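In structure tokens, one chain follows: the form predicted alone.
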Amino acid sequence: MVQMYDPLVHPFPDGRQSNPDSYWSKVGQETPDDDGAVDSDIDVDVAIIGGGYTGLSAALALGREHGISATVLEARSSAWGCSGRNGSFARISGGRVPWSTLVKKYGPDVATAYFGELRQGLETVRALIADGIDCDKQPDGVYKVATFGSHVDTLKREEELYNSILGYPARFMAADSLRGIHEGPESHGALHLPDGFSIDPLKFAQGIHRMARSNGARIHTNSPVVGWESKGGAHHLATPAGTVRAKRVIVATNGYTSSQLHPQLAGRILPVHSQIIVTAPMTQAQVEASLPSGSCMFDTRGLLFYYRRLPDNRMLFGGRSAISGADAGAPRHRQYLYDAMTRKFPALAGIGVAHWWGGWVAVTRNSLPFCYRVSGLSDVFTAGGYAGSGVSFSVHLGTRLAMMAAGKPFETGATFLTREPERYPFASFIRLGQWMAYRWLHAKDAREVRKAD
């Protein structure tokens, strides 16, 4: 078995590491033109490391809004990382801190400002799609579904917070109101969020790729940064066949940031593996007994699951399981998702799995995103830390990185966004801590099951 890329192990993604068996890569994608691998030494104004949502949207904004032609350095193919293999939910989200915790820690003004940034992110995605990106956008509607009856009161409190502090019309729906939307035994009510939709994430990324190139960006694929020196007023980014000398650098690698890329960036995020299965097509009876609605769904477990019905009536179902890249291909992780799916939707017992893949999301110590100028380096900017909720916010922060690289400050009332994230201590033990956290969350969910019985 070919080992997948692991940011804590490998210096960069290369052709020896496996491509994902992603559903998105199998449904008729037309790969956009690019500028090939870097094959000589070149001088550029702005270099962008990473060709996912953050990097591509930064390149597009630099060209379209600031008149700067950026150079994107992508280790593999455009959107090879999480941008081309995620669960497809574009919604008002970023990070993984509950709103009640965020309000308590930072206050309602900062929380409201952050919510405003997140809403802008979703509107940016809408605008890009309206500009001509065909990515199979589905109707709006997001449901946070109570897995256990004991979670209902928490969702009701969250509804009140959304409405009274954030000024957003979230609505709690009782269990009987979910009939015809979400079936199965783990459906005890839900918080309905009216804004948010699913897309084909790879088509969306490829659309931004095409727009960026049409606005002057050069996108070099198969061009990993294998060395980085700062000298003579420029950043020397070595690739296998040539060095890119850049006045300014945007680092947009997020969960795929190698710990060896640059010492100043190391230890700022924990790459967390998320996996997805996609089933064979469901029968109409199975559709009616599982997800009659095609909306975005996620549940209230400690280690949550996210899922949706695809337009061709397959079930997409994702969650966290593996810790390291070396272990990610173990069949027990696929079985873990399958068991969770059939527990949630018993009518799907026995259905085949057509696709199974995974990728890395980035989690910071405070579980919140970041967008800042890197200290100790001249004109280097970075953003990330979306914790698996970055389809829309990554695009938004890409535009903010472009603004900063163009010499304009990113001013926001969400003050934590522009702070350098703290390093994880004891980096060599970081995955032991993650394993222990997963064990605790599984035990917590098991206690909820026993209480429900």
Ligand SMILES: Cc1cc2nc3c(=O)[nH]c(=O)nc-3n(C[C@H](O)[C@H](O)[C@H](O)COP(=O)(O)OP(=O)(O)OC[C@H]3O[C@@H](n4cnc5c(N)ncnc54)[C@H](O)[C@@H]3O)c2cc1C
Contents of the next structure:
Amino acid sequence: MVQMYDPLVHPFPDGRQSNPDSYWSKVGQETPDDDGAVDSDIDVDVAIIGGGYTGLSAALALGREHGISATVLEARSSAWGCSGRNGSFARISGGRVPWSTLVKKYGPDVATAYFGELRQGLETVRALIADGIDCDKQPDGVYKVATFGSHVDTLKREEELYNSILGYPARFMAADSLRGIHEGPESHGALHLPDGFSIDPLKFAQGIHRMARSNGARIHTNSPVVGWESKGGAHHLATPAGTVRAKRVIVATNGYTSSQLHPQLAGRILPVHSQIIVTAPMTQAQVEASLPSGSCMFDTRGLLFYYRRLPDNRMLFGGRSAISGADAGAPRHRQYLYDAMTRKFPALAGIGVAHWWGGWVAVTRNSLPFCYRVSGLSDVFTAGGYAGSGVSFSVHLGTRLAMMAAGKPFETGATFLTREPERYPFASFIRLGQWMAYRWLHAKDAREVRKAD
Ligand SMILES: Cc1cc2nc3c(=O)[nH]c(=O)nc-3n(C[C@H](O)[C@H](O)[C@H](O)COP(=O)(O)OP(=O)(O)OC[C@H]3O[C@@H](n4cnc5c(N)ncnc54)[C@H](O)[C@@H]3O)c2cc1C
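Now the other one: the form predicted together with the named molecule, given that the block above is the form predicted alone.
Every component of the complex follows; first up is the chain already shown.
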């Protein structure tokens, strides 16, 4: 069997990589037309490496707002990476830093500016849906649910910060008022965020793909960039059957960025594996005893779980456990999610699992996203580092990359966004550090369980 693509090990996702056993690819629409593989040497103005939300949104914005026809080079098929296989929550989110830490580290003005960027991200998604992308958008509403009683005070403090510093009407709900929304023993209260909804993520990506093409973009699938040289004022991007010479390059490979793509980009993100199970349809009694609400949910564990009830009454349940690509297919990771789901919702004990898949999210050293011009390379721009929370923000930063590639600055009060992320030191020990962090977070959660007993 071919080993799963692992960005820290392999040079690019090659044609032997299988498609995920994702729920979305089973219910999704017809695959949109594309421009096939690059089959000769070509000269282009802007090349975009990676055909997920970031790359497709950049291609759309270049065509629609800047009159530039971009060329997307995607290793496999459009949205083959995270964008076609995620948990489906479009929220005001990006990165994984608690707001209290962000305010402490960068101050209230920068934090508020960042919140503004994230809000724009969600509005960009809404606008694309309003423009005609049919992606089964569900009603707004996001709940951050206290797994343990001891997490309630933290949620109350977060409510206060949202309201007083970010000017956003988050609302703490006590355990009683969660009845009929979120059931089970891990329902100790929740922070309700009024904006945010779930979608069919693959249909959404396919919609952007179609729009980008009808605005002049060319989308080459099965066209991995396997080599990169800069000479004579152009970037020579080698694909298996032709070289693309580009004046400007947008790198939109995010968690799928191989350490070997370009030395200037290596070591700036850690690819972290996130996995999802989708169950068989629940009975009405199981729905009522678990998740009567169809809203987006995530919990307050150190290694958090995210979950929702799908329109056909299946449970989608995701979280992180595997460290490397070689290990990600081990059945114990599927069992880990199943055990967590049935601990949260005992009524689901024994239910079948219909789908199980995973993908690589990108985590930077400061756990915050980036969108910057790459130093030492002429006219190369990149964005990513959403830390598993990038459905809306990747679409937004795609529009910002397009702006930068069109020669306009991306001016933002969220100053950290436009800085080159620091490299991880001791690259070969990164995964050991991640394994230790996971052990520590599990031990922390176990202490909370013991305290609660
Ligand atoms: C299991 C899972 C659940 C998630 N759930 C959520 C959620 O509920 N909400 C949320 O906000 N976020 C979620 N995310 C994260 C979100 O999906 C991502 O942040 C977002 O899709 C990133 O989009 P992107 O375009 O930057 O990257 P991707 O969609 O990963 O696209 C990168 C593309 O680059 C291509 N590529 C890589 N190397 C090369 C090369 N050398 N040449 C050509 N192409 C190349 C890859 O094939 C890939 O298609 C989840 C992610 C996963 C994996």
